[in-house]
Each structure stands twice: as C-alpha cells, then as structure tokens.
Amino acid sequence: MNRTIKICYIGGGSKLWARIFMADLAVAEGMSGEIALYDIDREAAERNAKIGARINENPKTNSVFEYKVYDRLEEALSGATFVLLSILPGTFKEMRSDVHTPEKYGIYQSVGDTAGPGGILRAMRTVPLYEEFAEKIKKICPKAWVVNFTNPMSICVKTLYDVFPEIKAFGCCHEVFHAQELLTVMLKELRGISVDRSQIYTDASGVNHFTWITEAKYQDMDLLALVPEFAAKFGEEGYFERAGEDRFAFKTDPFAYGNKMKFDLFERYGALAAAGDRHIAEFLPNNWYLKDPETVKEWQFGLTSVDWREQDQEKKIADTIEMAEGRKEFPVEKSEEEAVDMLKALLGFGTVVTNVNMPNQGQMPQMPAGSIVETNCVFSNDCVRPVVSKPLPAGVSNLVHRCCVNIDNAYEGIRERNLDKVYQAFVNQPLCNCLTIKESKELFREMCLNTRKYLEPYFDLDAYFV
C-alpha cells in the first residue's frame, strides 16, 4: 500500500529539525507526495527544499517526496494531509533578553524557552502566531492532523485547541527518549543486558519539559528499582546517557547534563524526572538547582548562553548550505525520533504507542481538565487516544499542578491581551520566587519592552507601563 500524502511544514526553513524528519520520512516506507514548505525566511526553506531533492537521489530512499517552497501559507496548506509546527517566535536578540536580563535579578535560565521569565515572554510572543495559525487550519485544511514541535509546547498545543476546539493536534517532545536511554544504561550497566529503549516500557506523565516516570520495565523487570544502584555507583561523578557521547559530555557541552538531579529528586520523591536537566531546574524554586552558576556546576549541567546559539547557528547555517550545494553529504538514516512513526500509524500503518502533549481528558486526574498534559498515548487509523496514567506521587503532584495552573493562567492573560493576568504567572513562576514584588514588576517591565517589536501589535505596552 502507498499514501498520497501532502505535509505542510511552518518553519520548513528549520536549520536542523527538517533535515531530520526529512531524513526519516525518505527511509520510511509506503508514502509520496508533496511536502510544501513555508517560511518567512525563504531562503532557508529554498535551501531545505534543494537537500529534500538530494534526499530522493539517494539509494536509501524508500519515500520519495516533491519539496515546494510557498510564499503564502494558505497555498501551502491547501489540501495538507498533515501541517508540522515547528518555528522561532523573534530573534537571537529577544532570545538574549528571554534569557539573560532575569540575570540582573539574580534569576539564571540553563534553557529559557519554556518555563520561567523567559518562558513567560517567548509564550507572548507565539501565542498569537499560533492563533493565526489556528484560524488558518480551521477554514483551509480542518481535517489535517496537525504536530507542534514549537516551544513553549504546553501553550503553543493550548492556542490551537483554544481557537479551533475540533483541530485534531498533538505536541511532540523527544525528552522522555533520553530517560528511557538512560534506563538502558543503568541496566547494561547493573545487570549487563543490552537493549534498546524501545523495548522498555515507560509511564510517564506531567506537563512538557516537567514529565516524570512513575513506572519502568524491561519484560518482567522494574527498572526503577535500579535507580538507587546505579545513583550510588555513579550519581556524583555523573554521567551522560546518550548513545555514542562521553558520558562526561555534561563538562564541556552546554545541552548535556549528568543526570545528578534527577537522582536527588528520585531520592526525594520516588519517581524519575523524564527530561533533560537543563529543563527539570526550571520548573522548580530558584534556590534549589540554579542558584548561580557555580549550584549550576555542582549539580553537572550547563547554562546555554545566547552567544553560543548564535555561534551553533552559524555552523548550522553553514552546514545547510554546503548539503544543499552537493558540497556535504547528508545522511540519510532513521533518527531516534519518532514523529514519522506517528505519522504513519494514523496512515493506518500499525499502532504505535508513545508520550505526546494533548489536553487533558481525564488522563492526569490529578491536573485540572483541559490543561495541556503529556502521557502516553495509542496512535492508530486517524485517531490518538491518551492513556489514562498512573498516579504521581504527592509531592510531584503539587509541583506539576503548579505549573498547570501557571500555564493556563498565562494562556488566558495572553488571549485576553490582559498585562495584569499575564504578570501574575509570571511571578507565579517558580524561578522568581528569589524577587520581591518592586524586582518581579521591574523585570516584567524590562523584558517586555525588550521584545517590545513583537508584542505591540497585540499589547499596549506604554498604558500599561505608565
């Protein structure tokens, strides 16, 4: 059997992530068709489309695609079996400002994009792009499956059913994989059986970026219970999980981390944090994890500075030219991600069972309903259904209700355009618990008109700031 399908992609200018749903769309079988890519850099995307034609040369190829590059989105829409999400709400500059000005107020970010300050601002920045977006999906393409990718996840999802209740979307995260990785570690570490994470079963819940396993096994094994283990042989000395890295990777690169945190709060709670580190720290009281940057050292992870995004850009950039020139060889190979396999299965090619962000329905009985929450869920022909999760233990309960709360609060002070709304989740936020009332309204004040070119179409920033 093979699907005629057509995949609009916002943001197909993407100077990493294209290339990789490229790549394992190309060695996916069973699928053709059109992938239209949209872009207010044009540029970017005229690039993408250049290495998508290079893709389809390679022998490895097994689904070829035609990559069109359009300057009017609703063209790119027409007729989209499914519509991917995946762009940069402003520039490097209000990025510096997101993370780096709560610096000033003794509030340091090690991502900056979801939770916290920073989260808050790039939130109403995308929140009405997204609502455009929504309206776009509603009268152009309403039966389309449309995947998020954008962060802040939890909001970005929120918009577009907020607008168009009847959208059929998802949020896809990669973060739960690096856990899942991580099991596999401590059980060829602790027990010498080798495995690969997609013979593990999790269950995880929470909010993106915020999600915790509260059970894990490997055929009748509860990996969980090996957490205390492999914490004491290598919880302090640290040690990075991902496939191919040095495990003390976390000491000279920014986005790895050693996974101590995880195993104090696993101490503390008895469920295993499910993301990155770098997230984890943000959705928790300033003190704890990121103090300073020395706390920051001593819990093994890294502040991610704009300078080196910039810097990382460029040779991204750089690379994206030589592969679209013939000058690099792309590699075409299935990546760890799992986006195309979604895809698939709602196709009608198998089930596939895995953690995306969708609202909440009675899955996370302990979240309010509606919120945006991130389980497990069954994807088969043209239908996601979310899993109903076990209980998290009390404590993270109460963290991860918070942030919930935070997230729908912010939600409805964006849609309303209401300053006052949006500054209570922003003080709400767990990393400013450090700033008396005079700092929080200081800082709201500073970073907004930072990012003021992107919000006053929709804000109006000087009645406010009077």
Given for the second form:
Number of protein chains: 4
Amino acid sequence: MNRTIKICYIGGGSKLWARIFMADLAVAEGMSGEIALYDIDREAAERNAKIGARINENPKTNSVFEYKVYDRLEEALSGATFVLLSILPGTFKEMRSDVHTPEKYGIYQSVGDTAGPGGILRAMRTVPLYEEFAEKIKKICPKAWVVNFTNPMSICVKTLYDVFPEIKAFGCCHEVFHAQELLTVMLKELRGISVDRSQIYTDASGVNHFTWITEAKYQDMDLLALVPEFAAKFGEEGYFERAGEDRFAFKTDPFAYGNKMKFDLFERYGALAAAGDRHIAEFLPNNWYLKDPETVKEWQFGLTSVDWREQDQEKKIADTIEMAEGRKEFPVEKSEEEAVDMLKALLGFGTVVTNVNMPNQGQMPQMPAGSIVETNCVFSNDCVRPVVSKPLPAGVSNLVHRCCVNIDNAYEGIRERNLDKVYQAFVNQPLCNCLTIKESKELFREMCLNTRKYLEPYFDLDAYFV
Amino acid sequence: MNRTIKICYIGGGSKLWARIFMADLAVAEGMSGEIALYDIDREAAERNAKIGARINENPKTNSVFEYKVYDRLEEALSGATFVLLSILPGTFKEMRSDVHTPEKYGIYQSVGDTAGPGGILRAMRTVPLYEEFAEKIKKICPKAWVVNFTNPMSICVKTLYDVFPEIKAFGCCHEVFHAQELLTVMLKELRGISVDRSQIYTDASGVNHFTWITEAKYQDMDLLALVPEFAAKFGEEGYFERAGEDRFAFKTDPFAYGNKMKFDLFERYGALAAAGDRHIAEFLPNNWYLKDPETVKEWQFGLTSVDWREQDQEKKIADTIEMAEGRKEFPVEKSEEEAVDMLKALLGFGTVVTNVNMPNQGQMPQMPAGSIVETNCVFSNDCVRPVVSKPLPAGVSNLVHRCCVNIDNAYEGIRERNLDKVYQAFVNQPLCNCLTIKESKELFREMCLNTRKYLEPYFDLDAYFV
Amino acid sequence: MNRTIKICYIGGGSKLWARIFMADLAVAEGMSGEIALYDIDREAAERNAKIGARINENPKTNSVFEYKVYDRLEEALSGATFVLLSILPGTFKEMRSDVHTPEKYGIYQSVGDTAGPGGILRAMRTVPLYEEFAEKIKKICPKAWVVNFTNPMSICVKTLYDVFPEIKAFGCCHEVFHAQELLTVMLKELRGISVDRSQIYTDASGVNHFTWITEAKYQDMDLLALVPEFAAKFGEEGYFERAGEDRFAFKTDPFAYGNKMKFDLFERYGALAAAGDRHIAEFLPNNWYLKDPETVKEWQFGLTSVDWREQDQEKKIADTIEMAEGRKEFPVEKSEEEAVDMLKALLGFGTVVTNVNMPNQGQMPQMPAGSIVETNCVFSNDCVRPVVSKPLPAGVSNLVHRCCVNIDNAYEGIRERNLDKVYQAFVNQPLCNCLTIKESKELFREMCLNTRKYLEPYFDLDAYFV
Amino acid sequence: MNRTIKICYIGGGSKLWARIFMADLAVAEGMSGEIALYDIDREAAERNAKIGARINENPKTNSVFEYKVYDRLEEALSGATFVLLSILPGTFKEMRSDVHTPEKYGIYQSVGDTAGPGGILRAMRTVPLYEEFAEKIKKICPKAWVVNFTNPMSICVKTLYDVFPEIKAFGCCHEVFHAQELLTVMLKELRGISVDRSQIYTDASGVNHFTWITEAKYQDMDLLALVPEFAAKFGEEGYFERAGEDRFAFKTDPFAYGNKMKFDLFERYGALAAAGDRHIAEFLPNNWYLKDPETVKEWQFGLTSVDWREQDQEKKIADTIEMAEGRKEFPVEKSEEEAVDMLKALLGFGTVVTNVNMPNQGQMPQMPAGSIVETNCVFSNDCVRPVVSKPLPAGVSNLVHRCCVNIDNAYEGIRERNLDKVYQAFVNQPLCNCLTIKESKELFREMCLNTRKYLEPYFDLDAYFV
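Would you mind generating the form predicted together with another copy of the chain now that we have the form predicted on its own?
Following is the full complex, with the preceding chain placed first.
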C-alpha cells in the first residue's frame, strides 16, 4: 500500500520539531508526496527544506517526500491531507515578559506557556492567529486532518473547533509518554521486568500539561501500586526517568526533574500526574512548588529562563545550518514521538491508541462538555474517537475542572476581545492567587502593555488601561 | 383554620435565635401545640421555656404553644411535625482554635464557621452529631420537616440527606435578605422609590454564604443595573444597608460591613454577592480581602474575634435571664426572619417563595447533582420544590463549583473518617492557598489536636498524626 | 398601584378565549391601557372590540382598557407590554384533513391538534407563522412578555425561543387545572372536605397535554393516595369533575370525559395524567384507548368531529354578535383561567405559582435540555422561573421522553423544510405505530396534499411527492 | 511470552459456541492452563471435554489446555482468570412459549430472545440466575474477567454490574461483524476493492442487537456513502453478505436475510442498522417488518421457529458426539469470532478495538448513564475502556433511548420481583404496541403461566394472576 499525501507544516521553520518529524516520516513506510513548509521566517523553512532533501538521500529513508517552501499560506494549504501547526506567537521578547514579569510580583513560572499569567498572555497572542488558520482551513482544505503542537495547547484546539466546528483536529503532546517511561522504570527497578512503554496500558486524562494517570497495567500487574515503593526508595534523591539520560539530570538541565512532586501528589491524591513536573506545578497554588527558586530546587525541578532558551535556540539554529549544509550528519531514525504513527493510522495503516487533545464529548463526563481534554483516543482510517477515561479522584477532578473552566473563560474573553473577561480568567489562575486585587490588575496591565505590539491589532488596550 | 403541631427544637437553649423564632410563632395565626426544647445545656433550655410562658401571656400573642424541656432527644422528637436544628458544635475553646489558630500562618477569617480552615474543623465536629440526628429522625419522626440553622450549613444539610435520603429537610439562612434590603436601599437612594424587600423579585443562587444575585427586578425595573451608580455614589465611604442601623455601623460592629467588597465583585463579575461581605470573603483567595487586618479594614468589614463573641454571649445570657424572670420585657413582634412563614406554608397556609438550601436536583444545572445549593424554593402544603436559578456568570460559576466540590469532598472524608481526604479538602480551601504544603500539614495537625476532645470519638488522630 | 400597559392580542378575533380574557382583565384591579386586537379576520376582531367597549361600561369593571383593532401586525406590536398568541392555522377544511383523514387508515384522534398525525400537520402550518411572529417581536417589542395559547403548544413555544432565544415567552394551558379540580372532588367525595383547587399543591410535569401529577397535597394529606379509592367507587360509572357540570356530561359532550382512562393509567404507572383524557389518549399507542369509536366510548370520552366544531363555532359567532350588539349580556366576572393572574404577577402585583410551558433548563432533568416542558413556574416582577419537578415514574418518563424527542425532531424538520425529517417524526408518533411503512407514507402524502395551500409556501411538496 | 490461565466456562456443554471458542484458543499462541467446563447438562460438558482432548492432539494446536468438567460451580470458578457465560435459561418448551404464544395475538417474532414479549419473559428466567452468578464471582474470583454471550445480552450484563458493581465484565456479540462484512462487500461490488473487515473502521453504537453504524471508513473513503448505490443495484433482489454463503441464502435459511430492511432504514434515518435484520425488526413497531409471515418474507428475512431450532439442535448434538468420539474430524482453525482476541489483549498481547456491551459511562452521552450499551472498546493489559461513539441521528437516538429505558425498567421490575413493573416494560415493547390493554394483560399472563416452572421460585404468580 502506498498513500500519496500533502502535509502542510505551518511553522515549518521549526528549529527542532520539524526535523524530528521529518525523520520519523522518512523511516515510516508506504507514503510519498509533498511537505509544504510555511513560516513567517522563510529562511528557517528553507533550511528545513534542505535538510529534507538530504533525508531523501539517506539510505534509511523509506518514504520520500518533496519539500517545498511557500510564501502564501493559502497555497501551502491547498490540497493538504494534513495540516501541522507548530508556531511561536511573538518573539523571545514577549516570552520574556510572559515568564519573568510575574516574578516581580512573586510569581515564578517554570515554563510560562500554558497555565499561569504567562499562559494567558500567550493565549491572547495566539488565539487571533488560530482564528485565521481555522478560517483558511475551512475554506481551502476542510477535510484535512489538523494536528496542533503549539502551546497553550487547549486554547489553540478550542479556537480551531469554535471557529470551524466540523474541523478534523486534535492536539498532540509527548508529556504523558514520559510518565509512561517512569512506570516502566519502576517495573524494572522494583521487579526486574524490562518492558517498553508500548507494552503497558495507561489511562491518562485531564487537560494538556495537567493530565493524570488513574490506571496503569502491565498484564495484570497494577503499576500505580508500585509508586509508593518507588518513592520510598528513590524519591528523596530524585529520579529522572528519560531513557538515555542521567537519573540526576535535573540538577543541571532545566527540562529535567526528579519526580519528587509527582510522588508528593500521588501520596495526597492517589493518581500519578502525567506531565513533567515543571508543567504540573503551574496548575497548582504557587506556594506549593513554585514559591521561590529555593522551593523549586528542593522539589527537584527548574525554572526555564528565557536567557537559557535564547542560547539554546542559537545552538539549535547553528545545528540546523550545519545539517542543512551537510556539514553535520542528521540521523534518520525513529524518535519517541508518535505523530507519524497517528498520521499513518489515519491513512489506513492499522489502529493506534494514544493520548491527544480533543473537545470533551463524553470522554470525561466529570468535565464540561466542549472543554478541550486530553485522553486516550483511537486512530484508524480517517477517524479519531476519544476513549472514555476512568473518573479522576474527587480531589484531582476539582483541580482539573477549575482549570477547564479557566481555559474556557479565557477563550471566551479573547474571542470577544473583552479584556474584563480575560482578566477574570487571569486572576483565577492558581498561580495568581498570591496577588492582591490591586497587584493582579497591575500585573495584567504590565504584561499586556509589554506585549502590546502583538495585542493591539486585536484588543483596545488604550481604552482599557486608561 | 387551626393546625395543632409539635415543634422539636434541637439546640433549644439558643441565646437569641430561639426567642426570635418563638415571637414570630406567637404573632402568627392559626397554630397551637407544643414546642419541645432539647439542649445539652438544659438550664438554657429552661430559660427559653420560661420566656415562652411569658410570651403566651402577651396580648399580642395569637398562637399559644406549650413549652416543654426534654432530657432525652428521642422523646423530644416523638410526634414532631417540625424539627429545628440550631446547635453549636463544641465550645468557644474550639471556636477559638478554628478562628484564630490559622492567623499564625497568615490566614485571617472574618467568621470561621463555613469555608476556610475553621469551616472544615467545625464540620469535622458537626457531621458526626448530624449523622446521629438523621438516624433518630429516620426512626422516630420520618415525616417531620427538618429545618437546619446550624453552620456549616451545606455540610449539615448534606449529612441529613446522605444518612436518610427520604428526609424532608432544608437549610434556612437570612443572609440573602440583607442583599435584598440593599437593593431596596438603592431604589430609594437613587430613584426615590420606597419598597419593602417582599415587593421585589431576586434570583439568588450558589452555596450558603456564597450566594449570588443574578437578577433583581421591581416591576420591570432592573435593580442590578443600579449597582454601578450606587457604588459610584456611596461605595467609597461605604453603606451598611440594615434597616434601623447606622450606615457606618461597620466602623464599630464586626457583624456590619460597608459593601465595598460587593461593589468590587460586581464590577468584576457582573453579579451581586448575596451574603454579608464577611462571609463572602472567606470563599475567595485570602489576599483579596482577608490578607491582613489592615486589608479587612480597608474593605469595610471586620474580623469577629472569639473574645468579642464570648462577651456578646454573656450579655445575651444576662438578657435571657432577665427576660425569663420577667425583669425585662420581651417584645412579641414579627422579626425579619422567614422560618415561621415557611412553616405556615408547609402547613397549608398559602404559598411562599424564598431561598433555602437543598440538594441540587436541577435547580443549578451548572453545579454537581446532589451538592447542597441555595436557591429560591416554593413552599406549599407539605412540599418544598426548588426553583431553577438563572445561570451564574462563568467566572462566578467557576468559583462556586469549586466550593461545591470542596464541600462534597470534605463531607466524604468526614463520613469515611478518612483524614487524608479531609486534608485534601482543607488544603483546597481558597483561604489555604497561601500555605506551603508543609505549613498546611502543620496547621491541619494543630487545629485537629487543639480540638481533639471533640474529634477523638470519631477520628483516629494518634494514628494519623504520629 | 396602577400600571399602564399595552396588550397585543394576535388572533384577537377569537370567538371565546378573547372575551374570557377581557372579562378577567376587567375585574382585576390596578391596570389600564390598550388592548390591540389583530386578526386576519378583521371583522371578528371588530366584534371583540365592541364587546370590550361594553365591558368598560359594566359596573363590575375595575380596569378600563381602550380596545383598538389593527390592520398591520407591526403597529399592534409597537410598544406592547404583552403579546398574546391565539391563532388557528388554516381553516376547518385543513382541520378536517388533520382529524379525519387518518381515520381511513384506522387512526382515530380525539382532538387532533397536538400529537398524532393531525398534530404534525398542524405544526407544519403553524411553525412558519410563528417564525414570523418571533422575528417581528424581536424587532419591535423584544422586552414584551409573550403568552402563547395556540396548539400545538410545545412546538409553538419552541419556535419562538429558537428564532429569538432572548424572548420572554411561555405557553399557557388550563388542562392541569381540571385535574386539580378532580383532586378536590376526591377530597370532597371521600373525606367530606371542601377546598378550592388554589388551596392544594400539585406537582405537574411533562409536555403540554401529556402532563402528569406526581405529588398532590392538601396540608399533609396525600391526595394521590385517594385515587384508587375514588376509582373503585366512581370509576366504573365515570365521573366528570368540572365544576357546575353534570358528572355524566361525557355521555353527550365531546369535550367531557369520565376519567376512566386516568384511573387505568394511575393503576399502571402510579401517577395521575393531568390533562383531559381526550388529550392524553393521543400520546399513547392507538390500540389502548383510541382503537375505534367503540373503544373510545368504553373509555368514557369522545371524538371531537370537525362537523361538531363547525356547528359550535357558528353558535359562538352568533353569541359574539349578540353580545357585541348588546342584545345579549356579557357576564363580567372572573373565570377559572389564570392568564390575567400571571400578567399581574409579572407587573409586580404579588407572586403566582402555576404550570406553564417553557424550555427545559433544569426543571425536568430527565428530559432533554431545551425541550419545551410544562411544569410549575414562579411568576413575579417581570420574571418567570421554572420549578424543578419531582421525577416522573420510570415508565411515564419513558413515554414523555419519547414525546419530547418527537416534538424536537418534528420541529427540526419543519424549520429546515426537510420533509424526510418531518416524516420521521410523523411515523414515530405513537398513534402512527399501527401503520405499515407503505401506509405511513401514503397517509403523510395525503395529509400534506390535502393542506397544500398552507404548506406550499414553505415546503417543496411537488419535488418530494413526485 | 506465555500466560498460564484458567477459564471457567459456564454453559460449557454448549453445542456449537464452545467448540468454536476452543478451536480459536488452540490456534492462538502464548497460553496454557485449564478450561473448567460447568453445565447443568454434565453429559454435554463431558462431550466438549473430549473434543478438547482431541484438539490438544491436533498438530495445528499452539496453546494446550487441560479440559476439566466440574459438578460444582464454586470449584469451576475457583482461581479463574476468565469466566465465560453462555447459557440457555429454560428449555425449548419455554422458548416455544416465548416465540410462538404472542403469535396468537398477532405478534410475530423472528428471534424472540432479546426485545419483544419473548425477550421480557426470557429475561425473567435469566436475571435470577445471573444474580447468583454475580454473587459467586464476587465471592470466589472477583478479579476475573467475565465475558457474557447469553441473551438477552443487555439485561444479563446489567444484572452482573448491578449485583457486583466492581465486576470486570463485558458482553460479546458478533452481529456487528456481519454489517462490517456487508460494507466490505459493497466496496468490492461497487469499487472493486477487496479488503478484510479488519481493515475498515466502523463506529457502531446502540444496544445489543439494535446497534447502528454511524461512520464507516476505508482509508478516507466514506463507506456509508455507498449504501444508496448498493441498495439501488442489489436491494430489490436482496444480498446476504456472509462470506462463503449464497447471496440468496435468506430464501431458505432462517438465520440469513437479504438486507432490504437495512436499506429501508438507511434511507429513512441515514444510519446503517448493524445487527442482522431478524434482530433489528424486533425493536421496531410490529407493522413495519413483522406484521405477518408474508411481510417478513417480503422483507427478505425469516421467522426462526422453535421446531426448526429443535431439529437443528439434534443435528448439532449428533455432530458433537461424532467429534467427541473421533468419528468426525473437528477443524482446528481460527473462526470469525473475536472473543479469544479480546482475551489475549487483556492478557497483555497487544491492543484490540472492537464492539462490546458495557454500562454507559460516557460512551453514549445521548443514552442514560448506566444503561448497557454496545460501542467500540479498547482492550489492553487487563483494561477495557469504552470509546465515545459518534452521536446517533435524532430519529435513531429516539428509538434507541426508548429501548434503553425499556431494558432498565424491565430489569428494575425483575430485580424487585415486581410484576407490575415488568408488565409496564412488557407493554412498552414496540412489538406489543398492537395490543389493546386487555390483550396485553392476557398475553403477559399466558406467557408467565406457560413458563411458571422457571418463574415461580422468584415471582409470586398466584398472587398476581388471581
């Protein structure tokens, strides 16, 4: 079987994700066609096209695609079988405001792109762009499957479905995979059984970056029952579970963590938080894990500064250039990501069950209908159907429900360009609960004005912040 | 029409409520029978029985009742048409711990009997007693109407229905009446129209002490539309609305308030908080209105200290004694309370529509089924049926939903005598969000141990707090 | 207190309802203003205006209104405080097809204006007119309260809310009042207690003409508990309950009935059907009570033929003329109807609780959200809020749920002018279950073509019935 | 990987199903252990044990199991990994009453074991047995997976979950597979594409034997879009889709059908009925497809008489004896059934997605929570999680909802041994809608008394049918 497809990649100048995806696509079998790269940074897209050409020459490549760079989104979308969305709304300047301005008010954010004040501001910049994407997809390629990778995930997917309810879209994130890896590590460390995460079944549900594993089984062994034992043995020192990484990587790498927070939450709630600790912390009261840099360190994770991100980005660009120019080899091999597996299942190559973000239509009866939730879904022959998740423990359900409504309210405010409503959602972020009303208004104002370049086309800031 | 009834008053030694109720009963027409007073403080009940006897001699009295004091609850309940519940779980010593211990951790409570750490501890002492009340009512007088006045209101009513699902019970609170008075004050001050609060219609809903008015009409005039105008005119200085009270009473009386908080919330959410500001504040992040005593003052309300309560209590007892002994006259006249009106409607004297607390069976579709919610209800001929309330604004709904789940979770933990679950609800109180995890555990421990005398019969504190 | 209002009466040429309403209005106190009569039969409206003028001269009249006849609906609506809707869609010719054509296929209908094949066809003629009314109300008097009296009730109210979701509308029907009268008759006959139906409380719920009383109390007496005793004593012979009417009126009057059906349903389901038996029968399988004229007779009710209606109509017109011309006296006194009481409550004269038809927003959690259901509602100061009804017994709930969905599906089909969907709802009427598929298609075709004059402006009959 | 398991087969004397299952098990890889056969007909179980021994000797056998026959159910259940339930409640005598007695009243049933009067009576005999099974499973092997094959499927699964809510159970039926085959036949006949049904994705949902396919895709081809074309080409003559069977088998085989009914329903409702036509017909008004034997023939299906079943049974027994004694070869090869695939997925051998019956927990938000619905489910590592199905078209949803409530009501009546409630569900069966009330009572009485031997231990028939 061979399927000829066109993939439109919005944000096709991506420094890292794009080439991981391209490699996964190359090693997969049974496809050919075109990858249409679109990016406001055309140069970056060109580099990825060049890497694509090199991939095609690699002997490990099974599926050959033509890589083309487009100037006009409409053309890139035309005829698309799939549309991938992976963009950065604004620049590091705006990200710096999102992440670091709240620190002046005592709010520390480990990521700053999903929940908390940073997440709200980022959503304000992103939703208007997604409204436009959705409109164009509706017009140009309404039958295409749309895969979102951009954060804040939930509100991006919400926008797509709100603007174009018949859209075929889902949001894809790898955070849960790491929690699955942690479970296999437990099985290995405590019972001496080595398995791949694909061999276990987990029931993860919640909202993106705040998902919870409520059931995990290998054969008839209950893996969640291992958590207390593992925590007792390794919790104090910390254990970063990522394959091929140092167990203590969290001491130096701001993307790593020691899972101490997960063990604390498991002890208190009886479910395993299923995203990296740096994400989970942002959905909880700030005094729990993000009170100050010392607290963060004590809980074995890190604050990802924008300085660090900028340096990291430069390295990635340098890498990309070297690869594009052939001075550095680009390894064509299957990654841990699953996007290509999902695409293949949609094309008719078998069935895949994995967790993605979709509007709630019954998969989480505890959550509001229509909220974007992350649960297992079945992928097969042009269909994605959500799997009903096991109910969350009441305590967790309460936290997640609040988060669903916060997201829905923030979205409503942004869609209506109503800053009053956006502020309501802003102030109701758990990370903002340490503010007085006066402080919350000041912080909101400051963050809006810092990023006014990207907000002004949509919001009447001058009228609001007289 | 005359109905012969028996009213069993549990907590019949009440220092103030009992005699207000007795006076309302006396001036109403068409009833006679017995008031069975039961109290663990028998002396107090005797005093009220004596006042009852004096009421019967008062020329304004229309309905004469025999007042009897009982030693055994079973006998007081036997044959009851109505059961009133109005008790204080524990003593001022426990109340002192509920209200003031959290201050050491930066948590100030204006009341401390409903939400927040104080509310949880008080619930832990109250629920086991209510389980027993419910069992006895089920056995002895299952057809009686049960009217609860005790706080924490929601969890008391929850217990009654959970233990005895066929119970005919509701919870009665006067807080919303004051917000209705405030609306009539606005109509008078801004439009020169004098009306009684019975002439307007309000749609109030939420959970007890955290209710919100979403619609208020006098004829076709929208009273909520007056709030901004009234706030602009009187908000800065404050305006305490209670009839016959000084507008600035909040400067001295800890039960009064200037409504500044209500105006702030109205501006932000578009609905009018319908309980006294001192109650509302306790359901919100502590840095908003309860950050510290200065903040409280700035928002024109007060912290009711237990010292103050003790002194007030002594005065009330002294008053009661004087009245019981006939040295002081007790005014027999209709109060602002509505309990007697509800009882009369249940007996078949017309129809009454007013707000009470009942399990959610559709009246608040945004809230979980079975949570105890406060909404308007229709009272008539042995029936109480809830009225579907207008949906809360999304931002308010989110706050109230969280509160419903907190109460349900706290109840579940207490019913199961499971301190882990109780702690989960404790830590999820908005007022507790300023604590670190370590502090929250310490505070919970301290408050439990302070009140161990009342908790130990039910909870295994020693095993939990090793 | 005096309120000056304008009431726009669409269908103001009504032969009976209009003048009952006008009399109720006249004897009520505290109002004045204008009654704007609009009717496609202007002559009929003129007659009612004349009767209005005579009412104003009657000494019993408290509230005087100016009666005006309008040619243009827009002018009649302009400035309206209330809009009453009471129309006949089509003529007796169409009604004859609705009621009698199905008889050829073995389907007998006792009324033929709500459920069954007649109800569907009548809905097809009515909905397009109501779409227009809703549009005009939205444009001209969006704040007016709209009171519907037209059948099919549910689908008329559905149309109003669907076209103009912010409309303030409800549907008003007196059928439940008669069931309440029956309950007072039981109390009198079996216990010797005479009460007025306003003194009892009933919880009636369902869809219009298929409502059920699930609770009925006088003081603490359970009136439903009397049904079996009453049925045993009077059921065999029959007992028509209407005040001032012969108990055996059903033997001659097609509007009367002996309640035998109600007793049969009560025995089987444990709830009291709350509309006249002639309405209830049409929501049930045709072989139960409407198998053939003999069965109908056996169950003590009648088939209202259109011949009878035509004769009755002529008598009413003659009456109206005599009254208009002053040759016959028109009695100005309060009727059993409650519409004027509701209007007064909306104007701010006290609170009324009675049953009307509104979109389901929680009052019947067993039924689909948004379906038009009939339950008690609270009327007060410009507000109508539904009361949550007691759950229907499972067997009844199943019947009512099916009926809700049938109505919603029929509406959807008519709104979309999609005859396939309308036919689906047609064939799913319980009364149509005796048809083969072929017969159901033929009957639908025949009934549509019979009434094509009124359907063709909206439906493409020729394309469908090739 | 090898898993050692014990399968307890209740009804292990099954004449056909048992040996199909045994062969599927034998050819599968990676398992061993014991098959515990339990049957009230011990002789039949012994025969299957002998066939089992012969299977073990077959060279195609990969998984060898010890086949043991048990006299006591408790011992058969002890230590079970899986429990299979496949019983016949009563004998052919009772089945004869179920299927043929209603014919006297004009009700023809094509199967008579699920919906309709036969289904209700069969449920009355089955539920009490299942209550006992559930109790024993709860006590002896609460962690075992329980797979039900017995009809009426929904009410059997309902009983298991109601008696033992923590049970791990699902109900397994092959009817949907045939509809999937029909879709592959369409693809072959109309587009020339040959695929296996495992290569397409279908979304089937509803209640067992009344399921509907709302989406069917091969790659991005919409298979439902082929139905009208296929119906136009083959519908008139009929087309039985079963692989290896004559297209016109329905002319002689009462288990076959020509799909004309499916095409009629698709035209009217837009979804594809997903069980055999003989099952579907029983959920619809009897005049549609089951009016009389001529109508049945016209719609290209058959009435399975109990005479036929008896003869067929005798043949199967003769076959079984020959196989058990080695005189006839038993083919050891994979069948079309999927039960063994599900079991393997539960044991940890990969993931399977297929349709089974489970309590509704969100997979069909249109249906009542807790009703037993059939939808796709994900099977993996000791977990079965339902997949949220695409909403049914409104017209179909109405039919299925009614059926869900009928089943729930019937179950409630049987559980409470309340014949009034059972009768309510009986009379509300669509197939019973042709009866008058008198007839429905007579038929119910007659069917109960015919099968009194099996009902009397549970129901007080004498008191009810005085």
